[in-house]
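The chain below stands alone and is given in structure tokens; this is the form predicted alone.
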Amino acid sequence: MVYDCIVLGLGGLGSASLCAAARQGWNTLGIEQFGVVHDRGSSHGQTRIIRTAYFEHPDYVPLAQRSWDAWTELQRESGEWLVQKTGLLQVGPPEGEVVQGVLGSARKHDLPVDVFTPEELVAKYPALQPNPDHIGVFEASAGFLRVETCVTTLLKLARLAGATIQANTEVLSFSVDRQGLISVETTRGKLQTERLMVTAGPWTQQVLADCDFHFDVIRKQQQWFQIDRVDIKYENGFPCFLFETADGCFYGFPELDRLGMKLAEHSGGQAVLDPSSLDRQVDPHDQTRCEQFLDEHFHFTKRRLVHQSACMYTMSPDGHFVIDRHPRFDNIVLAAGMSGHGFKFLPVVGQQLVRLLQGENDPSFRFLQIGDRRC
């Protein structure tokens, strides 16, 4: 059998791309080296922030707005709880990258945000202890995505649209013949397809070994702390948060359940040479850094680490996504280098990969093309 489209990797990116390809009416196969909805890559850990006032680059804003609409429609269609508005509080120095970036995106795209002094922050959220020379920017329309439920739902909808999933199958290599037919060698035999989507996350550089790409893979530790504050709970209106500090950038979520408040460091991280051999034990250094952040920026008397999970960022050289056609083959597309902030965009990225395979170009994605970027 020759498939219309094969998707390599079924994490967040792959599940969204599989769904988009199947809904296009293509006979689509998704290949995953682990089981489905696994915790071996980058798409696990209970929650991801979704926001539109984007400090990284204002051109993400239209894509983020489309993503909000797409997740809301997927939630309505599936009946699953995928996305929830809680607001997002971003705190940092007034001249810092985060505050300046958020305010710049808000001005350019006319987004409603509120600015708070440290005193106003403490009055609104007594659990917080911001630096006296920092300010807060609050985006009320932001919130979080339930990451495992999102991936599960996308795969379910892909199957309903006719997609086939082949799990526990490792891709060894692929090749393209003179007619453009793609052969994919796997641990379970050879497959053929007219189109290929590479959504391999931390394994992208291994899959595209013959291309001049370079992505750094960074280990990230997500941690859940119980602290003795009831006002940090989701049901009590506590928002998602991100702090830019002199020691690094930290983000977290309101307490959703018995695990407590999720907290992680967005900056820093250890280089991963082999994503298949990621150290998943608690890193004492990461734990200490998060505990120090809690001690300095939250009011409480007791804290306890309850749970932790290791995942990976796949970093592009400039920190922006790479979403484009293969440099040599128009029937191969890739989405990679999501650099720790890509999950919220999954539905629109999957749709964009389909458009690229159809020969279409969406100018909204131009800044994410390979072009002259050093990948």
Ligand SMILES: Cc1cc2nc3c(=O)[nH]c(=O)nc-3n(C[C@H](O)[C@H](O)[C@H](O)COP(=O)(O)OP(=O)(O)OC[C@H]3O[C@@H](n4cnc5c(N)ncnc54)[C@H](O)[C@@H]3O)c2cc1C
Contents of the next structure:
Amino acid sequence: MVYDCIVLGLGGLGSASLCAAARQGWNTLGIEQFGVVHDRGSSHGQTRIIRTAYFEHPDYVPLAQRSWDAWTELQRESGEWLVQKTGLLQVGPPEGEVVQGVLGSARKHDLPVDVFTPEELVAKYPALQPNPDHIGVFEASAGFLRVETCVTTLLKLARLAGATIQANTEVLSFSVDRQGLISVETTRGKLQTERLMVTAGPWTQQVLADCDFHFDVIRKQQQWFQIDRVDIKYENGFPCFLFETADGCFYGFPELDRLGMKLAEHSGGQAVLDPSSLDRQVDPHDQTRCEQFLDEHFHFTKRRLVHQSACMYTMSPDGHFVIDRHPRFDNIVLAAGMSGHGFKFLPVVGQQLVRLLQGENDPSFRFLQIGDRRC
Ligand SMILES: Cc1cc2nc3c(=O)[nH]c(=O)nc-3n(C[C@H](O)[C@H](O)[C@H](O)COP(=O)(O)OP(=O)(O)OC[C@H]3O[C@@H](n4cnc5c(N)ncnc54)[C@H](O)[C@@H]3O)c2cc1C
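Please show me the structure of the same protein in the form predicted in complex with the ligand, now that we have looked at it in the form predicted alone.
The next block holds the full complex; its first chain is the one shown before.
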């Protein structure tokens, strides 16, 4: 049997791509080396921030707007709690990358944001202790996605649309014959397909070893702290937050449940040479850095680390996603280097991979194509 489309890797991106391909009416197979909805890649750990006023590059804004609509529609369709508006507070020096980037994107795309002095921030959120020289930019329409529920739901919708899933199966290699038919060698035998989507996350460089791509894989530690404050709880209206400090960039979420408040460092992190051997034990250095951030930027009397989970960022050389056709084969597409902020875009990236395989070019993705970039 020859599949219309195979999706290689079923993390967040692969699950969304599987759903998009199956909804296209293609006879689609998704292959995953681990069990589905696992915690060994980049798509686990309770929550992901969804925001629109993008400090990294204003061209992400239209994609983020489409993503909000797509998640809202998926939530309505599935009846699952996927996405939640809480607002996002971004704090930093007035001339810093985050504040300037958010304000620049908001200006360019006419997005509503509020700017707060440190005094106003403390009056609004007494749990916070901002640096007196910093300001806050609040995006009321931002929020969080419930990461495991999102992936589970995308896979369920993919199955409902006719997709097949083969878990605990590693893709060892693939090749393309003269007619363009793709053979995929797996630990459970050989498969054939007309089209291939490569969504292998931190394993992309290994999977596309003949392409000379370079992605840095970085270990990240997600940590959940209990502190003795009730006003940081989700039900009490605490927002998601991101702080650019002199020590690095830290972000977190309102406390959702008894695990406490999730906190992580966006900057820094150790290089991962082999994603399959990620060190998943708590790293005391990462823990200390988050504790220091907490001590310096929040008011409380007691804190306790309750839970941690290691995860990986996959970074392209310029920090932007790589979403394009394979350099040599038009019937193979890839999405990689989702660089620590790709989750929110999953549904629109999945749809874009389908469009690329249909020979269409959406100009809003041009800045993420390989082109002249050093990948
Ligand atoms: C700590 C952390 C915080 C983040 N915060 C945010 C945030 O707030 N907002 C946001 O938008 N994004 C965020 N991101 C980014 C986002 O979560 C990822 O970009 C997103 O989950 C996409 O992951 P992926 O599917 O590319 O990779 P993965 O989830 O790792 O999926 C790749 C899959 O491919 C499989 N695979 C690889 N090779 C093979 C093979 N040979 N055979 C079979 N299967 C294979 C792997 O097992 C894996 O399941 C964060 C990421 C991390 C790590």
